[in-house]
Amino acid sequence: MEKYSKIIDGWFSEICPMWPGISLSLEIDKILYSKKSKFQQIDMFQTKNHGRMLVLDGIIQLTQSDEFAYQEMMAHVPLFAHPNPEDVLVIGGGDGGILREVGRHDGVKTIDFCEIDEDVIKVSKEFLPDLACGFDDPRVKIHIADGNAFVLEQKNKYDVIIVDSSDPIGPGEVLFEQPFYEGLKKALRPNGVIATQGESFFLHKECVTNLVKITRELFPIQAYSNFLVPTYPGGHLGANLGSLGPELKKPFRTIPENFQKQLKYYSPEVHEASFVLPYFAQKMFEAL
(Lines of atoms letter the chains of each structure in order from A and count residues from 1; the text may use other names and numbers.)
(Lines give C-alpha, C1' and ligand atoms only; values in the text may rest on other atoms or scores of the structure.)
Protein backbone atom coordinates (compact mmCIF):
# COMPACT_ATOMS: atom_id res chain seq x y z
CA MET A 1 0.00 0.00 0.00
CA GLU A 2 1.46 3.35 -1.03
CA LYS A 3 1.10 7.01 -0.27
CA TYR A 4 -2.26 7.74 1.34
CA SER A 5 -3.51 4.56 3.00
CA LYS A 6 -2.72 1.67 5.29
CA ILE A 7 -4.21 -1.69 6.26
CA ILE A 8 -4.39 -2.57 9.93
CA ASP A 9 -6.18 -5.62 11.37
CA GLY A 10 -8.26 -6.11 8.24
CA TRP A 11 -9.30 -2.46 7.92
CA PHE A 12 -8.30 -0.26 4.98
CA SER A 13 -7.86 3.38 6.03
CA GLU A 14 -7.56 6.27 3.59
CA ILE A 15 -5.36 9.00 5.03
CA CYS A 16 -4.80 11.90 2.65
CA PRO A 17 -3.15 15.32 3.13
CA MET A 18 -6.04 16.89 1.18
CA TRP A 19 -8.27 16.35 4.21
CA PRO A 20 -6.01 16.47 7.31
CA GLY A 21 -7.35 15.04 10.53
CA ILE A 22 -9.82 12.69 8.80
CA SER A 23 -9.52 8.99 7.99
CA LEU A 24 -12.11 6.90 6.16
CA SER A 25 -11.91 3.19 7.02
CA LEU A 26 -13.59 0.15 5.48
CA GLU A 27 -13.28 -3.45 6.60
CA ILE A 28 -11.87 -5.69 3.88
CA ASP A 29 -12.09 -9.43 3.28
CA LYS A 30 -9.50 -9.85 0.56
CA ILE A 31 -6.97 -8.08 -1.63
CA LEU A 32 -8.01 -8.98 -5.17
CA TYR A 33 -5.33 -7.02 -7.02
CA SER A 34 -2.36 -4.88 -6.05
CA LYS A 35 0.16 -3.61 -8.57
CA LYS A 36 1.86 -0.41 -9.61
CA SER A 37 1.17 0.72 -13.16
CA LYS A 38 3.26 3.18 -15.15
CA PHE A 39 1.34 6.01 -13.49
CA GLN A 40 0.01 4.91 -10.11
CA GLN A 41 -0.58 2.17 -7.56
CA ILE A 42 -3.78 0.23 -8.39
CA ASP A 43 -5.54 -1.80 -5.69
CA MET A 44 -8.79 -3.72 -5.79
CA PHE A 45 -10.33 -4.98 -2.54
CA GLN A 46 -13.25 -7.15 -1.62
CA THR A 47 -14.76 -5.26 1.30
CA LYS A 48 -16.82 -6.74 4.10
CA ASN A 49 -20.01 -4.77 3.46
CA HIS A 50 -19.53 -2.51 0.43
CA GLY A 51 -18.68 -4.87 -2.42
CA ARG A 52 -15.51 -4.38 -4.37
CA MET A 53 -13.48 -1.21 -3.94
CA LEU A 54 -11.10 0.42 -6.41
CA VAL A 55 -8.22 2.40 -4.89
CA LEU A 56 -5.63 4.47 -6.80
CA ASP A 57 -2.50 5.65 -5.00
CA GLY A 58 -4.22 4.90 -1.71
CA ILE A 59 -7.31 7.02 -2.47
CA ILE A 60 -10.73 5.39 -2.79
CA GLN A 61 -12.22 5.81 -6.26
CA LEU A 62 -15.44 3.84 -5.76
CA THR A 63 -17.19 1.00 -4.01
CA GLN A 64 -19.89 -1.12 -5.60
CA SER A 65 -22.32 -0.20 -2.84
CA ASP A 66 -22.70 3.48 -3.77
CA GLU A 67 -20.88 4.10 -7.05
CA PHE A 68 -24.23 4.72 -8.77
CA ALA A 69 -24.66 8.05 -6.95
CA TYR A 70 -21.50 9.52 -8.43
CA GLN A 71 -21.83 7.99 -11.90
CA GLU A 72 -25.46 9.01 -12.36
CA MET A 73 -25.07 12.59 -11.18
CA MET A 74 -21.85 13.26 -13.07
CA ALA A 75 -23.39 11.96 -16.29
CA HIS A 76 -27.09 12.78 -16.26
CA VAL A 77 -27.00 16.32 -14.84
CA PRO A 78 -24.99 17.70 -17.81
CA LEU A 79 -26.60 15.40 -20.37
CA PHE A 80 -30.18 16.26 -19.41
CA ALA A 81 -29.26 19.95 -19.17
CA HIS A 82 -28.29 19.87 -22.86
CA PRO A 83 -31.12 19.99 -25.41
CA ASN A 84 -29.65 17.42 -27.79
CA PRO A 85 -26.30 15.85 -26.82
CA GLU A 86 -24.99 13.82 -29.73
CA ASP A 87 -21.20 13.82 -29.36
CA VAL A 88 -19.78 13.29 -25.88
CA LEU A 89 -16.25 13.19 -24.47
CA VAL A 90 -15.46 11.46 -21.17
CA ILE A 91 -12.03 12.10 -19.65
CA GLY A 92 -10.85 9.75 -16.90
CA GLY A 93 -12.92 7.17 -15.13
CA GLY A 94 -11.19 4.02 -16.29
CA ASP A 95 -13.72 1.94 -14.37
CA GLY A 96 -16.29 2.62 -17.12
CA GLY A 97 -19.11 3.78 -14.85
CA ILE A 98 -19.63 7.15 -16.53
CA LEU A 99 -19.67 5.44 -19.92
CA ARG A 100 -22.37 3.09 -18.65
CA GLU A 101 -24.57 6.06 -17.77
CA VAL A 102 -23.83 8.07 -20.93
CA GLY A 103 -24.79 4.99 -22.93
CA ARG A 104 -28.33 5.11 -21.56
CA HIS A 105 -28.98 8.19 -23.73
CA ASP A 106 -30.18 6.91 -27.10
CA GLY A 107 -29.67 10.27 -28.78
CA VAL A 108 -25.91 10.17 -28.17
CA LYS A 109 -24.15 9.16 -31.39
CA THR A 110 -20.45 9.10 -30.43
CA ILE A 111 -18.64 8.73 -27.10
CA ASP A 112 -14.92 9.49 -27.06
CA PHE A 113 -13.21 8.18 -23.94
CA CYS A 114 -9.76 9.36 -22.87
CA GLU A 115 -7.87 7.64 -20.03
CA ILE A 116 -4.18 7.99 -19.27
CA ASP A 117 -3.76 4.62 -17.51
CA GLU A 118 -4.76 1.60 -19.58
CA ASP A 119 -4.17 -0.69 -16.60
CA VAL A 120 -7.13 0.85 -14.74
CA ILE A 121 -9.38 -0.19 -17.63
CA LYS A 122 -7.97 -3.73 -17.63
CA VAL A 123 -8.39 -4.16 -13.87
CA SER A 124 -11.93 -2.78 -13.97
CA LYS A 125 -12.94 -5.11 -16.78
CA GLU A 126 -11.72 -8.04 -14.71
CA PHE A 127 -13.11 -7.08 -11.31
CA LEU A 128 -15.86 -4.52 -11.93
CA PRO A 129 -17.92 -5.85 -14.87
CA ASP A 130 -21.02 -4.04 -13.60
CA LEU A 131 -19.24 -0.74 -14.35
CA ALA A 132 -16.88 -1.77 -17.15
CA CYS A 133 -19.89 -2.84 -19.23
CA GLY A 134 -19.78 0.80 -20.34
CA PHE A 135 -16.86 -0.11 -22.61
CA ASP A 136 -19.05 -2.57 -24.52
CA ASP A 137 -21.09 0.23 -26.10
CA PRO A 138 -20.23 0.33 -29.84
CA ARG A 139 -20.41 4.14 -29.76
CA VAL A 140 -17.37 4.26 -27.43
CA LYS A 141 -13.95 4.98 -28.92
CA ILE A 142 -11.10 4.58 -26.43
CA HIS A 143 -8.09 6.91 -26.49
CA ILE A 144 -5.20 6.01 -24.18
CA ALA A 145 -3.72 9.45 -23.68
CA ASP A 146 -3.23 12.34 -21.31
CA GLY A 147 -6.59 14.09 -21.02
CA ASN A 148 -5.08 17.56 -21.05
CA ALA A 149 -3.10 16.93 -24.24
CA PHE A 150 -6.05 15.20 -25.89
CA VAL A 151 -8.42 18.10 -25.26
CA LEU A 152 -6.00 20.59 -26.79
CA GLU A 153 -6.25 18.68 -30.09
CA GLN A 154 -10.07 18.94 -30.20
CA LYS A 155 -11.85 22.02 -31.54
CA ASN A 156 -15.59 22.66 -31.67
CA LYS A 157 -16.31 18.92 -31.51
CA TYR A 158 -18.40 17.96 -28.47
CA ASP A 159 -21.82 18.79 -27.08
CA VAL A 160 -20.98 17.55 -23.58
CA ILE A 161 -17.63 16.88 -21.89
CA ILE A 162 -17.52 14.99 -18.58
CA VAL A 163 -14.27 14.93 -16.61
CA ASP A 164 -14.20 12.02 -14.18
CA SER A 165 -10.87 12.91 -12.65
CA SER A 166 -9.18 11.61 -9.56
CA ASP A 167 -8.16 14.13 -6.90
CA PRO A 168 -5.61 16.87 -7.73
CA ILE A 169 -2.73 14.67 -6.64
CA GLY A 170 -0.50 12.79 -9.07
CA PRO A 171 -1.57 12.33 -12.73
CA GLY A 172 -4.90 14.11 -12.21
CA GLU A 173 -3.45 17.39 -10.91
CA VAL A 174 -3.33 19.14 -14.29
CA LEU A 175 -7.08 18.58 -14.72
CA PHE A 176 -7.78 21.16 -12.01
CA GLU A 177 -5.91 24.04 -13.65
CA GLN A 178 -7.09 26.89 -15.88
CA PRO A 179 -5.31 25.87 -19.13
CA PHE A 180 -7.21 22.58 -19.06
CA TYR A 181 -10.53 24.39 -18.69
CA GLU A 182 -9.61 26.68 -21.58
CA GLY A 183 -9.05 23.54 -23.65
CA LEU A 184 -12.42 22.14 -22.59
CA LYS A 185 -14.17 25.32 -23.74
CA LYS A 186 -12.50 25.27 -27.15
CA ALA A 187 -13.43 21.60 -27.62
CA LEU A 188 -17.13 22.38 -27.18
CA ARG A 189 -19.64 23.21 -29.86
CA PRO A 190 -21.99 26.19 -29.41
CA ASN A 191 -24.36 25.44 -26.49
CA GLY A 192 -21.86 22.92 -25.14
CA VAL A 193 -21.74 21.85 -21.49
CA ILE A 194 -18.91 20.61 -19.27
CA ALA A 195 -19.11 18.76 -15.95
CA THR A 196 -15.96 18.17 -13.92
CA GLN A 197 -15.35 16.34 -10.67
CA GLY A 198 -15.68 19.20 -8.19
CA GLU A 199 -14.48 17.79 -4.85
CA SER A 200 -16.30 18.65 -1.60
CA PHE A 201 -16.95 22.16 -0.30
CA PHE A 202 -16.78 20.74 3.23
CA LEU A 203 -13.25 19.37 2.92
CA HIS A 204 -11.64 21.12 -0.06
CA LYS A 205 -12.84 24.72 0.06
CA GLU A 206 -9.77 26.20 -1.64
CA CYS A 207 -9.88 23.67 -4.47
CA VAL A 208 -13.63 24.06 -5.00
CA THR A 209 -13.57 27.85 -5.03
CA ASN A 210 -10.68 27.80 -7.48
CA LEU A 211 -12.63 25.55 -9.87
CA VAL A 212 -15.74 27.69 -9.59
CA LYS A 213 -13.74 30.87 -10.20
CA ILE A 214 -12.01 29.43 -13.29
CA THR A 215 -15.30 28.20 -14.75
CA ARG A 216 -17.08 31.52 -14.12
CA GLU A 217 -14.33 33.39 -15.93
CA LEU A 218 -14.54 31.16 -18.99
CA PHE A 219 -18.23 30.25 -19.29
CA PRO A 220 -21.30 32.51 -19.41
CA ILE A 221 -23.16 30.06 -17.16
CA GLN A 222 -21.64 28.18 -14.20
CA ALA A 223 -23.22 26.11 -11.44
CA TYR A 224 -22.19 23.63 -8.77
CA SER A 225 -24.20 20.44 -8.20
CA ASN A 226 -23.70 18.54 -4.93
CA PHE A 227 -24.67 15.01 -3.96
CA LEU A 228 -24.08 12.24 -1.43
CA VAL A 229 -21.55 9.42 -1.77
CA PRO A 230 -21.13 7.70 1.62
CA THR A 231 -17.77 6.02 0.95
CA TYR A 232 -15.98 9.24 -0.02
CA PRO A 233 -14.39 11.26 2.81
CA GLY A 234 -17.09 13.47 4.22
CA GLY A 235 -19.76 11.48 2.37
CA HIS A 236 -20.20 14.32 -0.08
CA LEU A 237 -18.98 15.42 -3.51
CA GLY A 238 -19.80 17.94 -6.20
CA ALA A 239 -19.85 18.44 -9.95
CA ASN A 240 -18.61 21.76 -11.30
CA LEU A 241 -20.53 22.69 -14.45
CA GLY A 242 -20.06 25.26 -17.17
CA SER A 243 -22.34 26.02 -20.11
CA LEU A 244 -22.06 27.95 -23.37
CA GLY A 245 -25.83 28.27 -23.62
CA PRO A 246 -28.20 25.91 -21.81
CA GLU A 247 -29.35 26.64 -18.30
CA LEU A 248 -27.98 24.01 -15.97
CA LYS A 249 -30.22 23.87 -12.93
CA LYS A 250 -33.25 22.28 -14.61
CA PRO A 251 -33.41 19.34 -17.03
CA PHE A 252 -34.01 20.54 -20.57
CA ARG A 253 -35.46 17.18 -21.65
CA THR A 254 -38.01 14.91 -20.02
CA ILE A 255 -36.61 11.63 -18.77
CA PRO A 256 -38.46 8.61 -20.24
CA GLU A 257 -40.15 6.34 -17.72
CA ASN A 258 -38.18 3.26 -18.74
CA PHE A 259 -34.95 5.30 -18.42
CA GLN A 260 -35.84 6.49 -14.92
CA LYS A 261 -36.56 2.93 -13.77
CA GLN A 262 -32.95 1.97 -14.54
CA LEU A 263 -31.57 4.57 -12.13
CA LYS A 264 -31.08 4.65 -8.37
CA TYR A 265 -30.13 8.26 -7.60
CA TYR A 266 -30.81 10.73 -10.40
CA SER A 267 -34.27 12.11 -11.07
CA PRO A 268 -35.53 15.47 -12.40
CA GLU A 269 -36.30 16.51 -8.82
CA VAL A 270 -32.84 15.51 -7.61
CA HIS A 271 -31.31 17.35 -10.58
CA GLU A 272 -32.84 20.64 -9.43
CA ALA A 273 -32.30 19.99 -5.73
CA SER A 274 -28.59 19.28 -6.21
CA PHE A 275 -27.99 22.94 -7.02
CA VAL A 276 -29.47 24.13 -3.73
CA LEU A 277 -26.39 24.82 -1.61
CA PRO A 278 -25.91 25.09 2.15
CA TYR A 279 -25.84 28.72 3.23
CA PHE A 280 -22.09 28.74 3.94
CA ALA A 281 -21.33 27.35 0.45
CA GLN A 282 -23.69 29.83 -1.16
CA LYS A 283 -21.94 32.72 0.57
CA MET A 284 -18.54 31.25 -0.25
CA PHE A 285 -19.35 31.26 -3.96
CA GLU A 286 -20.99 34.69 -3.84
CA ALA A 287 -17.78 36.11 -2.39
CA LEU A 288 -15.72 35.11 -5.43
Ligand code: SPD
Contents of the next structure:
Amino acid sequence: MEKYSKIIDGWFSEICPMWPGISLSLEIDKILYSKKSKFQQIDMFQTKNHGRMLVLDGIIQLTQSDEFAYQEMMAHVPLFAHPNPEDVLVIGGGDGGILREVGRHDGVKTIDFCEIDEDVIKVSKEFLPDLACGFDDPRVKIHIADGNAFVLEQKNKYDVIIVDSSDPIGPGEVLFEQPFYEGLKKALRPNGVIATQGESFFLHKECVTNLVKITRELFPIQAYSNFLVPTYPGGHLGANLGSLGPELKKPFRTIPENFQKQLKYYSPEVHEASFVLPYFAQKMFEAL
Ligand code: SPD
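Since we've got the form predicted on its own here, give me the form predicted together with the ligand too.
Time for the whole complex; same chain goes first.
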Protein backbone atom coordinates (compact mmCIF):
# COMPACT_ATOMS: atom_id res chain seq x y z
CA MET A 1 0.00 0.00 0.00
CA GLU A 2 1.43 3.43 -0.83
CA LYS A 3 1.49 6.38 1.48
CA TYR A 4 -2.03 7.88 1.02
CA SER A 5 -4.63 5.11 0.79
CA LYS A 6 -5.38 3.10 3.93
CA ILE A 7 -7.18 0.07 5.25
CA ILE A 8 -9.04 0.81 8.46
CA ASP A 9 -11.37 -1.70 10.16
CA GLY A 10 -11.50 -3.80 6.99
CA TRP A 11 -12.36 -0.85 4.69
CA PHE A 12 -9.97 0.23 1.93
CA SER A 13 -10.08 4.02 1.49
CA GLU A 14 -8.65 5.44 -1.71
CA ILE A 15 -6.90 8.68 -0.82
CA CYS A 16 -5.05 10.67 -3.45
CA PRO A 17 -3.85 14.28 -3.76
CA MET A 18 -5.45 14.37 -7.23
CA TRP A 19 -8.89 14.33 -5.60
CA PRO A 20 -8.33 16.03 -2.24
CA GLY A 21 -10.98 15.80 0.47
CA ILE A 22 -12.96 12.96 -1.10
CA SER A 23 -12.40 9.24 -0.83
CA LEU A 24 -14.13 6.08 -1.98
CA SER A 25 -14.13 3.20 0.52
CA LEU A 26 -14.80 -0.47 -0.17
CA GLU A 27 -15.15 -3.22 2.41
CA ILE A 28 -12.43 -5.83 2.01
CA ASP A 29 -12.77 -9.56 2.66
CA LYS A 30 -9.20 -10.61 1.92
CA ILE A 31 -5.86 -9.37 0.61
CA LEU A 32 -5.09 -11.75 -2.25
CA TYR A 33 -1.79 -10.21 -3.35
CA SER A 34 0.36 -7.36 -2.13
CA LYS A 35 3.86 -6.76 -3.50
CA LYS A 36 6.01 -4.03 -4.94
CA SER A 37 7.04 -4.55 -8.56
CA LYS A 38 9.93 -2.73 -10.26
CA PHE A 39 7.54 0.15 -10.94
CA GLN A 40 4.77 0.27 -8.35
CA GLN A 41 2.93 -1.32 -5.45
CA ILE A 42 0.44 -3.92 -6.74
CA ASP A 43 -2.49 -4.97 -4.53
CA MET A 44 -5.32 -7.34 -5.33
CA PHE A 45 -8.25 -7.44 -2.90
CA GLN A 46 -11.32 -9.59 -2.59
CA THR A 47 -13.97 -7.00 -1.73
CA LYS A 48 -17.12 -7.89 0.12
CA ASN A 49 -19.61 -6.71 -2.50
CA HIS A 50 -17.73 -5.66 -5.66
CA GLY A 51 -15.69 -8.69 -6.65
CA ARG A 52 -11.94 -8.47 -6.91
CA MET A 53 -10.22 -5.10 -6.99
CA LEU A 54 -6.88 -4.22 -8.59
CA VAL A 55 -5.06 -1.33 -6.89
CA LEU A 56 -1.78 0.21 -8.15
CA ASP A 57 0.15 2.52 -5.83
CA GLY A 58 -2.97 2.80 -3.69
CA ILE A 59 -5.27 3.83 -6.58
CA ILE A 60 -8.20 1.68 -7.70
CA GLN A 61 -7.72 0.50 -11.28
CA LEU A 62 -10.84 -1.62 -11.46
CA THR A 63 -13.35 -3.71 -9.59
CA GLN A 64 -15.02 -6.71 -11.17
CA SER A 65 -18.44 -5.20 -10.48
CA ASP A 66 -18.19 -2.33 -12.98
CA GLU A 67 -14.96 -2.75 -14.99
CA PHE A 68 -17.00 -3.49 -18.12
CA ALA A 69 -18.17 0.13 -18.35
CA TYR A 70 -14.64 1.52 -18.65
CA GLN A 71 -13.21 -1.21 -20.88
CA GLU A 72 -16.15 -1.23 -23.30
CA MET A 73 -16.30 2.54 -23.68
CA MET A 74 -12.54 3.02 -24.01
CA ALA A 75 -12.40 0.32 -26.70
CA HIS A 76 -15.66 0.40 -28.65
CA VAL A 77 -16.16 4.16 -28.97
CA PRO A 78 -12.92 4.66 -30.98
CA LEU A 79 -13.21 1.30 -32.77
CA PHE A 80 -16.79 1.81 -33.94
CA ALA A 81 -16.01 5.45 -34.85
CA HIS A 82 -13.38 4.17 -37.31
CA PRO A 83 -14.59 2.83 -40.69
CA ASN A 84 -12.24 -0.15 -40.81
CA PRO A 85 -9.83 -0.59 -37.91
CA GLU A 86 -7.31 -3.32 -38.75
CA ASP A 87 -4.18 -2.46 -36.79
CA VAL A 88 -4.63 -1.41 -33.18
CA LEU A 89 -2.21 -0.37 -30.44
CA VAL A 90 -3.18 -0.61 -26.76
CA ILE A 91 -0.90 1.17 -24.29
CA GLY A 92 -1.23 0.27 -20.61
CA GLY A 93 -3.99 -1.77 -19.05
CA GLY A 94 -1.97 -4.78 -17.97
CA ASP A 95 -5.17 -6.23 -16.52
CA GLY A 96 -6.14 -7.11 -20.11
CA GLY A 97 -9.64 -5.62 -20.03
CA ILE A 98 -9.18 -3.36 -23.05
CA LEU A 99 -7.49 -6.20 -24.92
CA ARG A 100 -10.53 -8.41 -24.23
CA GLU A 101 -12.79 -5.79 -25.81
CA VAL A 102 -10.57 -5.04 -28.83
CA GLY A 103 -10.40 -8.77 -29.50
CA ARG A 104 -14.18 -8.87 -30.06
CA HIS A 105 -13.69 -6.97 -33.35
CA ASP A 106 -13.23 -9.59 -36.09
CA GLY A 107 -11.98 -6.97 -38.56
CA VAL A 108 -8.98 -6.19 -36.35
CA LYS A 109 -5.94 -8.04 -37.74
CA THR A 110 -3.13 -7.05 -35.37
CA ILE A 111 -3.11 -5.78 -31.79
CA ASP A 112 0.17 -4.43 -30.39
CA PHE A 113 -0.05 -4.32 -26.62
CA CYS A 114 2.47 -2.24 -24.69
CA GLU A 115 2.63 -2.42 -20.90
CA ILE A 116 5.49 -1.19 -18.73
CA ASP A 117 4.91 -3.53 -15.79
CA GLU A 118 4.97 -7.24 -16.58
CA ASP A 119 3.92 -8.05 -13.00
CA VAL A 120 0.51 -6.39 -13.53
CA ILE A 121 -0.12 -8.85 -16.38
CA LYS A 122 1.03 -11.83 -14.26
CA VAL A 123 -1.12 -10.84 -11.26
CA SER A 124 -4.15 -10.19 -13.49
CA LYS A 125 -3.77 -13.55 -15.23
CA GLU A 126 -3.80 -15.21 -11.82
CA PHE A 127 -6.61 -13.25 -10.13
CA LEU A 128 -8.66 -11.69 -12.93
CA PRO A 129 -9.01 -14.42 -15.57
CA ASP A 130 -12.27 -12.86 -16.79
CA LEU A 131 -10.29 -9.76 -17.82
CA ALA A 132 -6.90 -11.20 -18.71
CA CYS A 133 -8.35 -13.54 -21.32
CA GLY A 134 -7.04 -11.90 -24.49
CA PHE A 135 -3.30 -12.29 -24.11
CA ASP A 136 -3.21 -15.57 -26.07
CA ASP A 137 -5.16 -14.19 -29.04
CA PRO A 138 -2.82 -14.85 -32.04
CA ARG A 139 -3.38 -11.25 -33.22
CA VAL A 140 -1.82 -9.91 -30.01
CA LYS A 141 1.87 -9.04 -29.76
CA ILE A 142 2.97 -8.12 -26.23
CA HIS A 143 5.67 -5.47 -25.74
CA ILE A 144 6.93 -5.00 -22.20
CA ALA A 145 8.13 -1.44 -22.60
CA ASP A 146 7.62 2.15 -21.65
CA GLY A 147 4.53 3.33 -23.57
CA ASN A 148 5.98 6.75 -24.35
CA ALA A 149 9.25 5.36 -25.74
CA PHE A 150 7.36 2.68 -27.70
CA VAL A 151 5.02 5.19 -29.34
CA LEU A 152 7.86 7.48 -30.36
CA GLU A 153 9.34 4.61 -32.40
CA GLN A 154 6.14 3.95 -34.40
CA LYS A 155 5.26 5.78 -37.61
CA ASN A 156 2.11 5.65 -39.74
CA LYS A 157 1.21 2.21 -38.41
CA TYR A 158 -2.09 2.09 -36.50
CA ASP A 159 -5.76 2.77 -37.26
CA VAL A 160 -6.72 3.08 -33.60
CA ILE A 161 -4.59 3.68 -30.49
CA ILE A 162 -6.10 3.26 -27.02
CA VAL A 163 -4.21 4.56 -24.01
CA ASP A 164 -5.42 2.86 -20.84
CA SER A 165 -3.26 4.76 -18.42
CA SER A 166 -3.32 5.08 -14.69
CA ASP A 167 -3.51 8.61 -13.29
CA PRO A 168 -0.85 11.25 -14.01
CA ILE A 169 1.09 10.49 -10.85
CA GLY A 170 3.82 7.86 -10.98
CA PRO A 171 4.72 5.92 -14.14
CA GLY A 172 1.65 7.21 -16.05
CA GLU A 173 2.51 10.90 -15.84
CA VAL A 174 4.32 11.18 -19.15
CA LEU A 175 1.23 9.82 -20.95
CA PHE A 176 -0.59 13.08 -20.21
CA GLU A 177 1.98 15.34 -21.86
CA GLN A 178 2.23 16.96 -25.30
CA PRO A 179 5.28 15.02 -26.67
CA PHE A 180 3.43 11.74 -26.11
CA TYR A 181 0.40 13.06 -28.02
CA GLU A 182 2.69 14.15 -30.86
CA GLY A 183 4.02 10.58 -30.91
CA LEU A 184 0.46 9.18 -30.99
CA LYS A 185 -0.37 11.34 -34.00
CA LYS A 186 2.74 10.20 -35.91
CA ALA A 187 2.03 6.56 -35.07
CA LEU A 188 -1.43 6.79 -36.67
CA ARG A 189 -2.35 6.17 -40.28
CA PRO A 190 -4.38 8.79 -42.12
CA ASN A 191 -7.94 8.46 -40.73
CA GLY A 192 -6.53 7.20 -37.42
CA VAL A 193 -8.28 7.65 -34.09
CA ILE A 194 -6.93 7.83 -30.53
CA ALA A 195 -8.73 7.37 -27.22
CA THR A 196 -6.91 8.25 -24.02
CA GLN A 197 -7.93 7.90 -20.38
CA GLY A 198 -9.54 11.29 -19.80
CA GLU A 199 -10.08 11.51 -16.01
CA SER A 200 -13.06 13.36 -14.47
CA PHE A 201 -14.30 16.83 -15.41
CA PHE A 202 -15.70 17.19 -11.89
CA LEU A 203 -12.51 16.35 -10.02
CA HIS A 204 -9.60 17.00 -12.40
CA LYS A 205 -10.53 20.12 -14.35
CA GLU A 206 -6.96 21.24 -15.00
CA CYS A 207 -5.82 17.84 -16.17
CA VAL A 208 -8.87 17.34 -18.41
CA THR A 209 -8.72 20.79 -20.01
CA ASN A 210 -5.01 20.33 -20.63
CA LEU A 211 -5.64 17.02 -22.41
CA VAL A 212 -8.38 18.55 -24.51
CA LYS A 213 -6.17 21.52 -25.46
CA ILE A 214 -3.24 19.30 -26.47
CA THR A 215 -5.53 17.07 -28.53
CA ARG A 216 -7.20 20.01 -30.29
CA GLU A 217 -3.85 21.51 -31.21
CA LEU A 218 -2.74 18.30 -32.88
CA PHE A 219 -5.89 16.66 -34.25
CA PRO A 220 -8.47 18.16 -36.61
CA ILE A 221 -11.26 16.51 -34.60
CA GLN A 222 -11.45 16.15 -30.82
CA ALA A 223 -14.32 14.99 -28.63
CA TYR A 224 -14.81 13.95 -25.01
CA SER A 225 -16.90 10.93 -24.10
CA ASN A 226 -18.19 10.53 -20.54
CA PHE A 227 -19.42 7.37 -18.83
CA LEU A 228 -20.38 5.98 -15.43
CA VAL A 229 -18.01 3.86 -13.34
CA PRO A 230 -19.18 3.79 -9.70
CA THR A 231 -15.83 2.64 -8.28
CA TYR A 232 -13.78 5.48 -9.81
CA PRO A 233 -13.54 8.78 -7.93
CA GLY A 234 -16.63 10.85 -8.65
CA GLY A 235 -18.39 7.77 -10.08
CA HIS A 236 -17.55 8.54 -13.68
CA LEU A 237 -14.66 8.91 -16.11
CA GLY A 238 -13.99 10.31 -19.56
CA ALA A 239 -12.28 9.19 -22.71
CA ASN A 240 -10.49 11.94 -24.61
CA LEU A 241 -10.64 11.23 -28.35
CA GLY A 242 -8.72 12.65 -31.27
CA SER A 243 -9.27 11.85 -34.93
CA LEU A 244 -7.38 12.47 -38.15
CA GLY A 245 -10.53 11.82 -40.22
CA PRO A 246 -13.62 10.07 -38.90
CA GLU A 247 -16.32 11.94 -37.04
CA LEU A 248 -16.23 10.60 -33.53
CA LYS A 249 -19.65 11.23 -32.06
CA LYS A 250 -21.54 8.65 -34.10
CA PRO A 251 -20.55 5.04 -34.73
CA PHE A 252 -19.38 4.65 -38.34
CA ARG A 253 -20.38 1.00 -38.49
CA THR A 254 -23.40 -0.90 -37.25
CA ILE A 255 -22.86 -3.35 -34.44
CA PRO A 256 -23.76 -6.97 -35.26
CA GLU A 257 -26.47 -8.42 -33.00
CA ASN A 258 -24.27 -11.20 -31.63
CA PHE A 259 -21.58 -8.62 -30.80
CA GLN A 260 -24.04 -6.36 -28.97
CA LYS A 261 -25.31 -9.32 -26.94
CA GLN A 262 -21.84 -9.86 -25.46
CA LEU A 263 -21.70 -6.30 -24.08
CA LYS A 264 -23.12 -4.74 -20.93
CA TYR A 265 -22.56 -0.98 -21.35
CA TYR A 266 -21.72 0.08 -24.92
CA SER A 267 -24.43 0.42 -27.55
CA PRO A 268 -24.75 2.80 -30.54
CA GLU A 269 -27.15 4.93 -28.46
CA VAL A 270 -24.71 5.06 -25.54
CA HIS A 271 -21.90 5.94 -27.99
CA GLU A 272 -23.74 9.09 -29.10
CA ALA A 273 -25.11 9.97 -25.68
CA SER A 274 -21.67 9.79 -24.06
CA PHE A 275 -20.63 12.92 -25.96
CA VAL A 276 -23.50 14.98 -24.53
CA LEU A 277 -21.87 16.67 -21.55
CA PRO A 278 -23.25 18.50 -18.54
CA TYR A 279 -23.64 22.20 -19.32
CA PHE A 280 -20.68 23.33 -17.19
CA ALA A 281 -18.36 20.82 -18.88
CA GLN A 282 -19.60 21.80 -22.33
CA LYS A 283 -18.94 25.48 -21.52
CA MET A 284 -15.56 24.62 -20.00
CA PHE A 285 -14.46 22.93 -23.23
CA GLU A 286 -15.97 25.63 -25.45
CA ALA A 287 -13.98 28.27 -23.59
CA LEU A 288 -10.62 26.66 -24.45
N1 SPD B 1 -8.42 6.80 -11.27
C2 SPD B 1 -8.15 5.54 -11.90
C3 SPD B 1 -8.16 5.58 -13.39
C4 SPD B 1 -7.74 4.24 -13.89
C5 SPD B 1 -7.75 4.08 -15.33
N6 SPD B 1 -7.15 2.85 -15.79
C7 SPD B 1 -7.83 1.70 -15.40
C8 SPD B 1 -7.27 0.45 -15.94
C9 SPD B 1 -8.33 -0.53 -16.27
N10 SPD B 1 -8.03 -1.32 -17.39
